[in-house]
Amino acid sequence: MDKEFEGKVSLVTGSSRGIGKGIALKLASLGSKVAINYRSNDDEAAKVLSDIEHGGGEAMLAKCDITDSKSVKAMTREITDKWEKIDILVNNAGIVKDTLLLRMRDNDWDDVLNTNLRGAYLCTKFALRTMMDNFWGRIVNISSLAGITGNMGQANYSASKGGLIAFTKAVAREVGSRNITSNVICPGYIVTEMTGGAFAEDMQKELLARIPVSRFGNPEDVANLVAFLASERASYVSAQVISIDGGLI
């Protein structure tokens, strides 16, 4: 397999499972060293590390609460102490606390905005320093269709993911002259460990009927797009919002 990311270092947030895990495995399979960021699930993160190493790749665990500035600074320092740089940052970590707005608690709002938006801000801020020094970098943020269309019962999640889109565009304009690109992916219905049983069978049929390609997505679909955006082939692609949803919107 072509090792197009040989010599590159990637940080993937929220990569102990789901879409983040798929992205970490894909980048590692293409030769990148990968820092596996996660908040609490030691066992799942260790499995991702083992999978990468058994495949001949190189990885490290980067346990960190990405909402905490000091912790993110320490994490990025640990990565750069080990591998000297961060070339590719994938801001994937995210949470949901869904409820109708009138029932939403302040903590439901704050927790989702802090993880989904503040976390991306902090990781980008600290990872950018080595990218700027090296005149090369790729930032790929994982948003959601909810960030484009909004979603009932997800005012907090939609706001965080919409904010991430605007953040991506602003960053692209700030750092483009340093050969750093910043793009955002908006996945549709992606089947992961978390979402696999989230919908009843009749609801699944209804959702599938709305998707032109007639299937749900999987983490590898998203990972393939991340790999393209992180590559030299996408060096002229920046500040773009790309939906990966089977044609849903």
Ligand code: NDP
Second form
Amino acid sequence: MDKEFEGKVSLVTGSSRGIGKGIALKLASLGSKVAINYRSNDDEAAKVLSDIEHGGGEAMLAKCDITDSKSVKAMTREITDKWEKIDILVNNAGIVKDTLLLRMRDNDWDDVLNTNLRGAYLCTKFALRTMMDNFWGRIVNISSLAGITGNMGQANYSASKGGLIAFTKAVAREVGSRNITSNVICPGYIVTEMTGGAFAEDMQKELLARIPVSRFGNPEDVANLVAFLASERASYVSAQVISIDGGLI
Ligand code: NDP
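We have the form predicted on its own; now please give the form predicted in complex with this ligand.
The next block holds the full complex; its first chain is the one shown before.
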């Protein structure tokens, strides 16, 4: 099982840091070639590339704003020109613009929906062709518990993540006969830059009391689940919504 992704090609959106970085490193450590997508931070992305190469893996930078159709098309073409295919797509890139609904500006809504939902739609559409041709593919989307329960101050984010869950199931039904699975992961509290590096001190105790395993998650926790869903061992798992939250109550 050591190099179970030998010969596979993965595209991980938003993998210059945080959960996406953890996923890119994990898939590379298991033998996959990895395209590191990000929007703006060249230095962070270059560091991920170098980490993978130093570990003996193969990777490429795939800078692209996933909200832009032409750019996503060009990015997927660049990857298939280099490596001929995309086997594993992880739609991870996401943003927050939190505020109460009555204070929400139209841009707060549009930006979050465009990145978290339209971005996943575009990447899936353009990566799917090669999966269909090869009769093999794995699509793993990163939603959030907010997409299941809704969160105060996150009407835009919750809507985008709930939409991603429905999108995942629809795609699973469209492409299952081609040996392509589509699943969605809903992380709970994972320590990354998005969550401020750590959770605010006054909230920590209260949050931890609701997490039976008594700790916040880290990117590797999510990456381990992605690796399973992307593997041959998960070929009969599709259209599923899987929470990873330490048992959050
Ligand atoms: P981070 O903010 O740490 O990282 C976000 C990544 O997405 C960066 O690499 C960023 O690149 C990239 N990105 C943002 N917008 C775009 C875009 N338009 N095009 C391409 N890349 C883009 O986030 P996390 O690692 O914390 O979160 C990753 C995913 O997990 C998100 O979808 C988030 O909603 C979800 N999640 C996170 C939880 C948590 O507790 N952390 C909990 C539940 C879900 P750049 O900096 O170059 O813009």
